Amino acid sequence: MGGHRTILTYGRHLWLKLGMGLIALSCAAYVWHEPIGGPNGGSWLGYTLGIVGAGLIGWLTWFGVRKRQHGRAGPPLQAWLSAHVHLGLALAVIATLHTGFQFGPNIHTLAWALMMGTIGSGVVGVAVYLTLPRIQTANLRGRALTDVLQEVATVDVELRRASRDVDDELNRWVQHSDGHCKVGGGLFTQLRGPNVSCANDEALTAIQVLVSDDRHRESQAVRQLLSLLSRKSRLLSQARREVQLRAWLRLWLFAHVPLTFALLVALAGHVLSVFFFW
């Protein structure tokens, strides 16, 4: 019942409603409150918003621990993730109101900036979480990456068998494809995906040129080679696209997780400076 659910609509928008409620309540209190000297983090409302914000940061950080506790009783992981998204967006407003829009070159502004950076990277993560599975399914057509790589290996066996019936020049290009094709590599190579230079594409192009200028007769064996090389090219493109998607996901984690730890350190410095040096 109720159609397709995502983390954004989980529980009939329960966490969206709670997040919007927190935002509305904080904004109303901010407009109503008129402290001497203007809004600031040292007023009673500033302290209240600060405590709420710090509590939200602690709870949101706990999600990183909770999602690794497989099989634990309690709300499903999708509910936690929905709350993580909507309360994280509410935190951006609550913490900004806590500052009273007073920014400067200090630990307080650093903590706020790291928080906004963490939330911003989280928004990117949500977009990835919602779109990546669909892209992966369309790319691999429902198969696993290991299945695609196994099919590449099978095509290589068929290429070696077919190359026995062609001359040495064509055979050398088949060997070039067999021995110089890689999937993966360094991070930058992975991020480039299907755009990397490919020995199989070079072999396919070279054999097509050789056949087109009549230096080689287009026999059944040559046509089979071209068909197999084309098939291998499509498979390699799919595999490299999958590796690329996974690499972009890891790159996002490399940004989001360190930002979270940096935020916790800056938040601790912010709290200590307020209570001991303010």
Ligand code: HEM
Contents of the next structure:
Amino acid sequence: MGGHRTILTYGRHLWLKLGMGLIALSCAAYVWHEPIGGPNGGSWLGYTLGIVGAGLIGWLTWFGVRKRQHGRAGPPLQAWLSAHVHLGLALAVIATLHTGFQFGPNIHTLAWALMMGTIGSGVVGVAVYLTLPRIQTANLRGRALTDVLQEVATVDVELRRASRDVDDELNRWVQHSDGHCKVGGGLFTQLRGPNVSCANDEALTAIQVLVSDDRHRESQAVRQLLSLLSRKSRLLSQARREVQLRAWLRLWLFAHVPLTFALLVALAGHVLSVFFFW
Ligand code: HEM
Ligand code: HEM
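The structure above corresponds to the form predicted alone; please provide the structure of the form predicted together with the named molecule.
The complete assembly is shown below, putting the previous chain first.
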């Protein structure tokens, strides 16, 4: 079979099959099982599904630790992530069957909702992981971010050289662009990407207006200046877009990880309360 190997199909669909198998098994047991008083977390199947669910949550959380143990022997991170995704999806079914669909305004349902939220954010994360690299490559045309920033520096040198042959007013605009064009910054600036006000764009527009108002100013040097400023503008947009994509990626983990911790707290509350107060 040709086609792309992604984390979703890792190891000849091993984890996909295992996740599907777990889902099928728990659904079959749920349909077959007829506990007194209807399906609920307190029947033997209910306990089994609950314990398997809690075990899976512990194991899925462990991924955060495993991810940071670089150079450790064992399966590669891709295998871990593939397993994480498919078993995480199976968890949605296993834990939901555990509840017997007895939802209400209580800590048990809160734990379930936080779990579904964590899983939902995981799905968004996978979609991001699978599409982002292609968008990044297309944006930077295969170059690294440092290459693009290096190109900006080269254009700056050429701009300084070209600005010697134009009048003072135009020269001031070139200086305005030089050194005032940051890529990145605070989180909000990063997330806005190319949609930030930029000294280089201001300089480009100002010079275009000045030249179109007074055609006599147009010269070979000015045309070169405009072409360099446009090129710098394009490069800055590409660099800011890359920084923007990376920032959104980090922001996604800001949802997945805190949801995980909130889930662990609510789950502890759920298990303690069924043992001590039921
Ligand atoms: C060690 C693992 C677990 C144990 C021992 C356990 C135990 C129980 C028990 C005994 C019940 C029945 C309570 C009743 O019928 O009144 C129950 C219900 C429930 N469990 Fe769990 N559970 C576990 C894991 C989970 C997990 C992982 C979730 C989801 C995140 C979850 C969510 C729920 C919900 C929403 C209910 C229904 C609550 C209700 O009946 O009002 N449980 N659980
Ligand atoms: C309740 C279930 C889940 C829990 C508790 C959980 C927990 C975690 C944790 C702790 C991390 C490590 C994050 C870090 O420290 O950087 C992580 C990463 C991740 N999870 Fe989940 N997860 C769950 C379900 C899912 C699901 C269902 C998916 C996908 C469908 C998913 C996709 C991911 C992805 C893509 C990563 C990032 C891997 C990376 O940074 O390289 N998760 N998860």
